[in-house]
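Starting off, we have a lone chain in the form predicted on its own, written out as structure tokens.
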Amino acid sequence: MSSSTVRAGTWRNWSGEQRCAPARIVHARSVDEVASAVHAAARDGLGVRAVGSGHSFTDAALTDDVMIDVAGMHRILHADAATGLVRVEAGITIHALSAALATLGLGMENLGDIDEQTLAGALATGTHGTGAGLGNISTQVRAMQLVTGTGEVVELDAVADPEGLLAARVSVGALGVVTAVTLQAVPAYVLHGVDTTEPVDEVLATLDERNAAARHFEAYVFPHAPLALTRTNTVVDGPAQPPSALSRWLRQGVLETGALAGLSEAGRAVPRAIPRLNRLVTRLAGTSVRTDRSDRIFASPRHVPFVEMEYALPRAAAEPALRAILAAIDRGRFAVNFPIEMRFVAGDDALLSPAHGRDTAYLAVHTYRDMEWGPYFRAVEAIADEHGGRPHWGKRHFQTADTLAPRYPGWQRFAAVRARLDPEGRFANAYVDRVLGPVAA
């Protein structure tokens, strides 16, 4: 067993924007270490945090007391290509697990498009992918193994604790540190994916025909441009077809990363022209095809810097909600150079899940790095209100657990489990407490 590495230091998430200074950082390379940590933790009576990539938004990693990065735990410990359970270290990323699975013919039935994340801290969010028969990628967790607030390690699966299960799959890090996890993998598959323009309003329209005719489905629709992109990925028979290097760089760092990178810098440099930079950028989308292995089709590179919101909705609520903002956008004179993206997953029973009990519908609202974005935010925070929405928890929101409370049915079932493993609330931290109050008696 490799020592750990303890040190004191400044840590920033990937954006730049969430920033701390623990009294130290443990690197872990074992459950046995994390363990050791969390207990060094409550003998010295400091609070503890855990974190992996740094992509959330939010300030839901900081802490000025201990942190335990898990990203040097990052092995799979088992895998049976038979049955497609795969048991792996929690600070695998998306991208490292993706391409493990690959070689044992396997893949994971959904993903998001940015695979940069390690597993435990998409877990913790509510991270989602879309497909509207599909769940988040909590719902492909069949155990977990964490380190609770008394440094015991604990294993949470249907039978041995099926109600810590159900929590533990997004705990937003409240519960301990996500050292293993089981999840379920399918056969491997190519999908074929489309991006193309299509008018706004026949997309809105179409919906439901949409998400019923294709696997996965999402569209970005920018404001002040009457053309919505569209993606459509569905299952193929037969080979993938990556593309090759340099189609790669020519497709993604200079038509996607450069235009887009070049065309934010000139509306953050002249907000007038936002709206005509935004057609500008409609029209000349274009449509792309790709036939590839399924995590490559799903993950977009992400280097233009932006800051993000998202709310799930229930479905129906989709195209209402859509509007709305548009509306508000044009009504606030806000300057937004970012489509807002639309996405679908089905309903799960993870009780922090923002999909939670129904069919859901997420929408996403971004904005280009050092430009303001708190009214546009509020203001569609206040649309996302109006429907139940609730937020991703590694995303922006304005939201505390007064507000939240009554949206998650399963919110008293989470404290119970939380009041259990975490007795002592080890795991707080000042979103923690924003978001989910303090552990109950």
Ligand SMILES: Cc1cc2nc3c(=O)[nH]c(=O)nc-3n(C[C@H](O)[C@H](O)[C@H](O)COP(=O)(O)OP(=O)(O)OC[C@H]3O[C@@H](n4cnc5c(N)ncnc54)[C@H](O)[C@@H]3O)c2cc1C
The other form holds:
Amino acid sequence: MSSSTVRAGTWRNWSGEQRCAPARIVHARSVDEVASAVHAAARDGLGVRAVGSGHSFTDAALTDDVMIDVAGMHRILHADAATGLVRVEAGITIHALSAALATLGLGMENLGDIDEQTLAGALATGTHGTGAGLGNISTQVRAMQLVTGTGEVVELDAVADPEGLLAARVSVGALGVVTAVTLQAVPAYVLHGVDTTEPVDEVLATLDERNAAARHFEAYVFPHAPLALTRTNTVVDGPAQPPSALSRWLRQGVLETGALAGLSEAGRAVPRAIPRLNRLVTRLAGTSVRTDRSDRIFASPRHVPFVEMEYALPRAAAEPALRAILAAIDRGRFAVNFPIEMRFVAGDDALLSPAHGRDTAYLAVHTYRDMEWGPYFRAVEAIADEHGGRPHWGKRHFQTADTLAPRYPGWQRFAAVRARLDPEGRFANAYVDRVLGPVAA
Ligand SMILES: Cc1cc2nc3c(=O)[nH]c(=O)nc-3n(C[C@H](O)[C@H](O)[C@H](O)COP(=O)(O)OP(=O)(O)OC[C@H]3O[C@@H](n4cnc5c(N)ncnc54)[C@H](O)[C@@H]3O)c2cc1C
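For comparison with the form predicted on its own, please write out the form predicted in complex with the named molecule.
Next comes the full complex, this chain leading.
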């Protein structure tokens, strides 16, 4: 008998902008419970969406039918410290995964800037960090277990179903409910992280050199400010030097703290002050240095609520696209008190990975909670379109299946896997309908 908790209820995402009231929310604790929930939904003619930690800005996880929450599936199933292969339940958060790997002397090759997402949720949208030579998180996947649209449990790996694995690594939740994942971890490592400010022009003129010199480089460019914040993380041999709680608080940067919240509130109250505020914050940011376990350097708390759009562009487009966005902000007089974030990842082969087949620069734009984002994001999207940009699947964008299909060489191959694993479109919702279209006949 199933022990999953099932109830009707309401659900909202991290930013509070996406809400739904599913007929059933199933808190599954095992693959059998997931399969039962999918069977029951099929019997009742209902759609199904899996949900993770709700950290997507899009309506990707929304449903009025059946929502399957796999957060209760968070166990390490198998770990081989010698090979680094680790099998985990898919609802584990990146935070819990990182902590468990650390006890095994392992770590993830690269991570994004928060660790609250579930592994399955992070994979589904192509979540990434920065590091020009490193792929997004889905490149660390070696196998996945999935409950398909017919309630069947399948294992996708390079031998049993290589095409299925290439599709499922970044699936927007449209192929089934991912219940377990085998990851390739790496030996644990310590990162030395330096956050500082540097002239924007100097940073933009030396992106290739910076990417070649550091394992992880990223930049935050505030509109109207001549200084950019740069973050450079390199691997070091020495021991981790975790800061005390007090020193961690004192060392938190502009991006993590009340400084950004204060700036955002002040900018919302007096939008014409934003250029001055942006210059002030970059002048005051200073330099901070940390040496710690890799996952603790990658992830920081994000207390300031915001809305985000992020585009994956060919690497060479990073500078012209960023400059075009800055010019569009001036032209449109957009009130933007968040920096434009610039990150780098290596190309990969997952069919719907925004970095598919090309070394990529990601440009992300944000607005503070409740501030108007539509005109700004549309202007940014127009610039991304000129460069063949591909949107982050979990962040705001206005694309449709028609505009996206030509940007993905593997689009038809993904559609064929989807037709095989979810022939009736059980996992479709409004977002999937918009960005992927109907299941192929
Ligand atoms: C503060 C903040 C910081 C962020 N930082 C980064 C970053 O550094 N890099 C980056 O790339 N992104 C970043 N993101 C975006 C975030 O990583 C993605 O939106 C990610 O998908 C969220 O994971 P989640 O567990 O919250 O999934 P959800 O948002 O709950 O779901 C995302 C998608 O995954 C699907 N899904 C969830 N579980 C399953 C499952 N078991 N099987 C199949 N499909 C499933 C859902 O249906 C949905 O389509 C950030 C978001 C926030 C709010």
